[in-house]
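Given as structure tokens, the chain that follows is alone and in the form predicted on its own.
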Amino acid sequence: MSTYAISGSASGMGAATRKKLENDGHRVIGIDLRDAEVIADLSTTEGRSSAVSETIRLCGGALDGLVTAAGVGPPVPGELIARVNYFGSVALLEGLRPALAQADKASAVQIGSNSSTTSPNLPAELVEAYLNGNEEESVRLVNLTPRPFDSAIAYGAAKLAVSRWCRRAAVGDAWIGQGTTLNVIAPGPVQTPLLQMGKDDDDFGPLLEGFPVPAGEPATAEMLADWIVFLLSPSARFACGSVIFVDGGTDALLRADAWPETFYMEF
């Protein structure tokens, strides 16, 4: 049996991991607001720090693995977004990485967005201001966007910039260098009830429904679990650092060429 920490445990992708992982006969330690072994509010350092210290004391200092699923989206206020889907993840993976470390063969799976890629004029200044740590910047940033355009603003930068986070640290030292893979799952429209949120906004529920899918409906939450849990099973120990689009076709369709990219160098 091995120990798992989820964040976002109580319900979309988060509950339905969890569920299969329990199925498998693993223990789960659920963070959330609700309905889990360590309630804590990731939009907060207090709240960060609480969830970081419980979940260790909880799994007594080793973690086999740690799914990072917490996360809002439109139409909750951009400052929100901000404060829990890239600085509520990365205190996470920063916090207990210590932990993954002590495992043997850990694995961490970090939950993206293919909005990351498919979401037009990201400010590059507001990645910047996420990537650099810098929190109170990266809401003033967002702030400058009239609502509700700045929730939508705030949730594309946070999700590429946490991508761009776990590609650098994934291959480094304090990643694999102890064992330990990161890798990034970028979902499409997933049923949970984020999705079904913006959908019942008057704002943004036209956007998303007019959004290109070719594979057609939007995946469900168990969908995205099987990639989730193969993602941290020993199959995948040789992906580090990957972002994995599950997206039913619509980063391929937008930005056919964009991907792969050759790379230059000077000889």
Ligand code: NAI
Given for the second form:
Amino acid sequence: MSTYAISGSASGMGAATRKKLENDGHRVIGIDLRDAEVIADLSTTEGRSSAVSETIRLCGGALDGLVTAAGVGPPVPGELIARVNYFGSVALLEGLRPALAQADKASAVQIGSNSSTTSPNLPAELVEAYLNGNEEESVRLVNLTPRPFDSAIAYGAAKLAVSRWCRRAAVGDAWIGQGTTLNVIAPGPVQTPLLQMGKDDDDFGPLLEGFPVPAGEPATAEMLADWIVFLLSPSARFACGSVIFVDGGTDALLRADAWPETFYMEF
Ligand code: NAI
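Next up, the form predicted together with the named molecule. The previous block was the form predicted on its own.
Let us now look at the entire complex, which starts with that chain.
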């Protein structure tokens, strides 16, 4: 039996992942605003540090895996999206990393999004502010975009930045150097309360409904949970710093040749 921590364990993909891991006989420490072993608000510094200390206490200092799935999406105000989706995720990844290093061959999965590559005009300055760990500057930049589109900007930029953060960290001494894998799953639309809230919104509903998804219907949370559980498993140990798109084809449709891409160097 292994011990996993999952943020956002009360709903959607986090809850579906929790169920699969528990059905396989593992122990899950859920972190969420409600219905979890660790009740914490990841939008605040106090909530993040209590989430880290309480999770470390409950797991006895060693964690076999971590899934950072807690998040909010449009039409929630951009400021809250920035605080939860980027700063809440990175605080858990950094804070729980030593517990992952304590376990033998641990693994972490961050839930990104295809909004990182399919939302146009994400401000580079905002992505940098996220990556520099400058929370108040990030919020200031998010608030330059008027409501309601601050949500979409904050969301796409947070997912782009957190994916880059994971790629940079994954290959370093602190992560794979300690035997801990770190990868990102980038879903497209997944039928969860987060997506439904967007669909029900007067501004975002028509945008979401009009977004092209070659595979058609949204995925289910259980479909994504299968990918997440696989990335936590020993079979996925050679995946390191990967951003895996499971998005029904939207990224390939809109940006077929953007990746893979070569690079040039002088010989
Ligand atoms: P969901 O709404 O079903 O679950 C999100 C969970 O995060 C909820 O249990 C909620 O209570 C928790 N949460 C929200 N704010 C929190 C806070 N301040 N502190 C602690 N916990 C908090 O959403 P879903 O769809 O399962 O989302 C999971 C992740 O997947 C999110 O990061 C989301 O951005 C991402 N995602 C979702 C997509 C979708 O279409 N549903 C597509 C791409 C990415």
